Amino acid sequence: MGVASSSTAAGVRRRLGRSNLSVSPICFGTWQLSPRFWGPQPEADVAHALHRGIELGVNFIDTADAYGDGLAEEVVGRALKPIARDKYVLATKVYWHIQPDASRYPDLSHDYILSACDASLRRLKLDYIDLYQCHSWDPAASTQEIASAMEKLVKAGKIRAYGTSNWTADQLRAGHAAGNFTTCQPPYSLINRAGEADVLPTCMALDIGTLVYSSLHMGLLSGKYKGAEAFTDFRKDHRDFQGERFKMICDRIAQLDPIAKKYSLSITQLVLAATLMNPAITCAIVGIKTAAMIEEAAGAMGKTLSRVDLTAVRGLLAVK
């Protein structure tokens, strides 16, 4: 299945679904560099970072063309180049079509993807993307159409694989029908777990290699809030950041520290280590703002949890 694993002198790799992928099950994660959603941020301390992450085994980066109009393909673009191009595993997504206005609207059009294709690849000064993914699902582009497309990237020596993101399971099994979809990158965390109901054991059943995302929530699973701070990017409106919830989640979060103590792990640590211990998870993303951050994600890999232990973090964050 995708989320069989080894340890090198890397660090531990797992098989990326019926890809030939090999990849740390941390991901770096670039939506950060969304300014519409996070604010600016420093590109010096994105791209020192990022060195950090590779030097710790940290091989995958996430990144999006969507991700800031373009952004963040540019950031990651420059800070890669210094880096042996074998020393990491870089996937980027295709969806919305952006217009000089910038307005935008879903693309999964057969030369519409061929042309975001090489567009991405002159962001990230790159000769070939790892892992192209579809952004979401377009109603108006059929899985055939799409599969094409992408399998005439791989001809061409463009990208190495392709893959899906936010596509539920029905369309999960459509694309696997159509073509060689590799990936799906659906969202998932110990607070969000939906995709336990569907995706993630069909992903499983077809050896798809999953990259959930928000992972950490957005942040909160990272233990450093305590429910009374204000927010001032997008979380300002998110519900589980808000008044006595956002409160009665954080007390909850505060109570797993025992638990990571008893690991030697700190609480983001031990969350990423019991979310990659679900058999149908490959890899957690984990957005990454500093080198920081980066090294104490990494310190999860390899670790895992008694079940004991492992239902007891499950039941703290099991909210409603």
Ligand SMILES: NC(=O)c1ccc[n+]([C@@H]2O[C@H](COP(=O)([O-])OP(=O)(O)OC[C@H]3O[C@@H](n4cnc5c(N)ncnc54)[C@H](OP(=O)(O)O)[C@@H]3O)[C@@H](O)[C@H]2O)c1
Contents of the next structure:
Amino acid sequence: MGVASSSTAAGVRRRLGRSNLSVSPICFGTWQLSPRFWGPQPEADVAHALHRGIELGVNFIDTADAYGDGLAEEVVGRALKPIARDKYVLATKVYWHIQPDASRYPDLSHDYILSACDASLRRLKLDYIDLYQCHSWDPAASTQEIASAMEKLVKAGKIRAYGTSNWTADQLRAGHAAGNFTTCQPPYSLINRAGEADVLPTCMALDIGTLVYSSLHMGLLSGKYKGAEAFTDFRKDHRDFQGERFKMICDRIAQLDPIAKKYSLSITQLVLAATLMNPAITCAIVGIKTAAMIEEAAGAMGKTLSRVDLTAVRGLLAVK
Ligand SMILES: NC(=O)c1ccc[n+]([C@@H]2O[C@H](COP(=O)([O-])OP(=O)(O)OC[C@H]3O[C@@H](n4cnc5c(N)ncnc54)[C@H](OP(=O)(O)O)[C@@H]3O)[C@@H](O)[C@H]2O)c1
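After the form predicted on its own, can we look at the form predicted in complex with the ligand?
And the full complex, kicking off with our chain again.
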């Protein structure tokens, strides 16, 4: 199924669903380059982190045309320019049709997909995209129309594979019937396990590779927060980062420490290793701002826990 693994000198690799892509189980996330959500990030820090990740065997990078309205793709493109093309697997997304006044609307129409792909290639300074993902479900586009545009891009050598993000189990089945959608990018963390009910089992059944996002629950599962911090970015409006609930979650996360120590892992690494034990999860995307963050995340690759400890971790993080 989707998580066949191999470990070589270059690092741990997994086959991404039915695509021919061979990727590291930790994927480098770049939504942090969206100032509207995360505040401004120094480009040099992210470029350094990308280089460090590749050095450590993190060959999979996730971005989107919508992150910073093109900024993320531009920063990633500049950072990757000196790196040999076969050293990384680049995933980006299409969906938000951004207008000159910065307003946006969903658009997975045939012609828009073709033109958005060309725009992403220009910003990324690449000849091809490894994985082109539909960022969300467009109620005005049929899966046949989307697949037809994606197949044209494959034939033209502009993309190697295509997939989805934020699609429900039924939407994934409709995509599977219409074309070769080989991946899915759903939200999932050990605090938010809704995907275990339907999306992840559906991916396993259809051999769809999964790259789950917010696997550190937007930073909470790093264990660095104590429950009294005040956020200035988008997290200030998220209920898990506020008041008694924030404190309760942080207290539970702190209780992971003795289990992490047993394996000589940090809490971040313990959580990522536990997440990657799910056979329906091919990769965990981690949003990265600095080299230190990707170094820590990379340390989770190839690590597993006993079933007893996995159960204890899941028990502590079963937050209603
Ligand atoms: N398809 C979609 O709709 C969608 C939606 C969201 C995200 N994504 C993708 O998934 C990626 C990850 O999701 P995410 O950004 O929501 O959440 P995440 O990976 O759960 O959390 C990212 C945050 O974790 C913290 N962090 C990461 N590594 C750390 C480390 N080693 N030590 C301490 N803190 C660490 C940083 O927090 P601080 O900021 O607190 O320092 C970072 O901003 C995104 O970058 C993007 O590529 C996709």
